[in-house]
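Starting off, we have a lone chain in the form predicted alone, written out as structure tokens.
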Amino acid sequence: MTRKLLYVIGFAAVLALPQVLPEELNWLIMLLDRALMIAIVAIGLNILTGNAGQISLGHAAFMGFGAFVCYGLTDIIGVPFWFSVPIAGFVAAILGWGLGFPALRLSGHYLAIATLGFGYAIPQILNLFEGWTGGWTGVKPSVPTLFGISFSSDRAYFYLILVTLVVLVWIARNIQRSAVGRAFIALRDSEVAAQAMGISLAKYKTMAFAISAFYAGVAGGLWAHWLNYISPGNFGFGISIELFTIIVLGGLGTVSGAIVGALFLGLLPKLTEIISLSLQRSGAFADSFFMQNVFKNSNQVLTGVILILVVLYLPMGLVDLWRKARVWWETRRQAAGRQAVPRGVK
């Protein structure tokens, strides 16, 4: 079976998923919606951090800015939703491009602190424009409609997010394969060597921030009208850390790593909750120290343990599991083939 055929079968299965799942599993569709939107932001962050080598710990600010821009365009001005989402991305990209200039003089942990301050500042600034953002009370974006189709349910919204994700994945892969992507990698590996090769630090650093912010702005626009409630406080440090965790967990510098990491981290809390409830109902280890103390915070404990294991044994991220599995399978098949050949036969 060829790789392209596997992709087609997998994509068909994803398309059919919302239709075949029973109503009792609506929570799974909701979690998938959130994970795929977070994956869009993570793809942009992976271009910035994994490819261009620029650390950002305030990336949720771009997402929040895009969310409020999309809300303002759609519900206040009356711009169609399908046009508001990309505009939100471009406005966030302008903000990211502006942040890229201070980054020219910063690197490493200094850049991380600067972006952290940016992430804290943007929600406070958004809170000042209460007529637009509603302040800390927040606002309620309308249910989006596209060509007369209302996306009022999580199942319908799933397809809107999926189409957006596919388009942005295609764009990200083309960026990585282009001269721009090669310039980003040169910056990541050595800024001095990149400059010696004629690569402009100012041009490509600001471009990396702009592209990354565009992805976050688009995801923020989708997020606002999916959740139907946004507040400046919703886009704080917690989401920024989640995004950074996702790209490290999934695999730095890879588009698939951002998606795998987002799905894994998005579904892990529910999985541990199901395991916890199952153990509690069965009465297993009910009186043990583990059940009474550790499993109360099982989501955080498991996430931390998995991150440590990934860093130790999968430095290339979860996506490297596929490569390791293929190497293991090929090695085993070749060993079996050698054993099948009689001695003395070449």
Second form
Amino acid sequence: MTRKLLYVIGFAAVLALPQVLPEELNWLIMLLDRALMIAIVAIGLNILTGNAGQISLGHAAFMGFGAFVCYGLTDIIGVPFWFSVPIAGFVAAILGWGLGFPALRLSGHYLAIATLGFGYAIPQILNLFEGWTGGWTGVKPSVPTLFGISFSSDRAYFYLILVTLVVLVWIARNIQRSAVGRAFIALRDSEVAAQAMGISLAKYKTMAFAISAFYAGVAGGLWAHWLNYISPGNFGFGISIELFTIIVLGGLGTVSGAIVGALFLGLLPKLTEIISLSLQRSGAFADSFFMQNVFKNSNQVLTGVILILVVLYLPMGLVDLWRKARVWWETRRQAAGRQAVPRGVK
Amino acid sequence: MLKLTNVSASYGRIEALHDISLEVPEGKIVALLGANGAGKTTTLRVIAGILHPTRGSVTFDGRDISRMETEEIVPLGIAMSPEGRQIFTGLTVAENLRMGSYTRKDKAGVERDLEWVLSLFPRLKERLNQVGATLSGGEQQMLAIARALMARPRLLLLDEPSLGLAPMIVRDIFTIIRKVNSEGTAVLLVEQNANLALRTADYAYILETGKLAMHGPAAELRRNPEVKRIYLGG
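What would you give as the form predicted in complex with the partner chain, now that the form predicted alone is on the page?
Time for the whole complex; same chain goes first.
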């Protein structure tokens, strides 16, 4: 009961966030929007990599593909935005399903290299269709309007992303708890045994790729009409690696891990930047050219150090912190309970 | 019930099985013996449909299954417990068992078989909600066999059930294999421990570098001087 209440309060706080944040914190809303869209892709990637055990280092390509499909449908053909976002997901899913076939013959490092190649190839291919994608100059997707409301601000768009996220979280949880989800884990843990149980590797590997590509496609569609500028070159290796880092950092195979990881990695650079700036302005070592340079570059170093510390001390991901905290709390309470009874009293 | 006729199979260009013919009759335990690399596991893989033969035929109840996929073969009544246990470490014991009945649609039958399997392996019953990774080696082997039994097979393929286990646990596991067999399930047993296999089986085949070297009733092979010298250590 208290747990449910906590969820309700938490969700209400999230809903109120864009309303209560002052103007000066517009950058925070912008970062949150971006992080939550990346979280959607990460949830899909976590089903593929965390649950089904198939690595992908080219997932940004699905996002980019979804972005251009959504743009093409909405702004070239004239399909309503709310309809073209899921369509972008499905079209990306077909591409993902197709990539699943070469993945049947590859695993581990080789699959990593193959998906990396895919991630490089898709932007190049998109670039060829200048009439659709604008080539390297890119295109400008429109600001979406739903029920007469224009989603031009980051604050308004926040709700659009949130609704999509909630629906996709619900779907992901259901997939993980279903027979399909168990089949994914089975083929991750032992392909031979999964096959021996009558689980079709071809069916479930391609399905895992399709599902994760669907998530990337939907997020790409939202991304296109949020940023209002997309170019094939924007969906390269950098975002793919960011996605991979997020699921490992947050916690492999869990929905919450993908979201926590995306928020953490999305906000961490800004946090270290603030630290770096306040160090520079503090006046410490003001006459040391060397130390001032150290302060100036400390944000990137700090980000790196924090990432290394998280991986070192929370190898199961940031979500494991929650479990660890609970264990610590329980043992503390038990210890306190023992002390409360004085010795010799029965 | 199961019949392999002149079966050859290869991994890429390397031939692993050459012209193998063998038979598993209804309700019997048949052992498949041989040194490392003789082709025992490959034979099981061909029967289970994980590897397709390059020549020859595999029939089950007179039906050719050599071109069928595993997911079509399991419902016919052939289940395999693979070498090295290969349990799903991220799933609980209960979920592992459910994976064994993945191709089955009869819910009531699955529930009944779950009870039956747990009565065979009471150790697993105590660990139902434990994740597979936390089981001991012996328990993992029990789970691997129990999982295969959840498919309700008429033919059980066992690949090295004694691998890396203490003698006492091996004895327990073989007692259960005999019990399962006495309830009507035929068993094709791949084993390095030739002595134990020949004591358990009704009939045995011996493979040597992908070819059939010898076959006969298990009791007879046990007395064969050549088998004694090479496989039974004396």
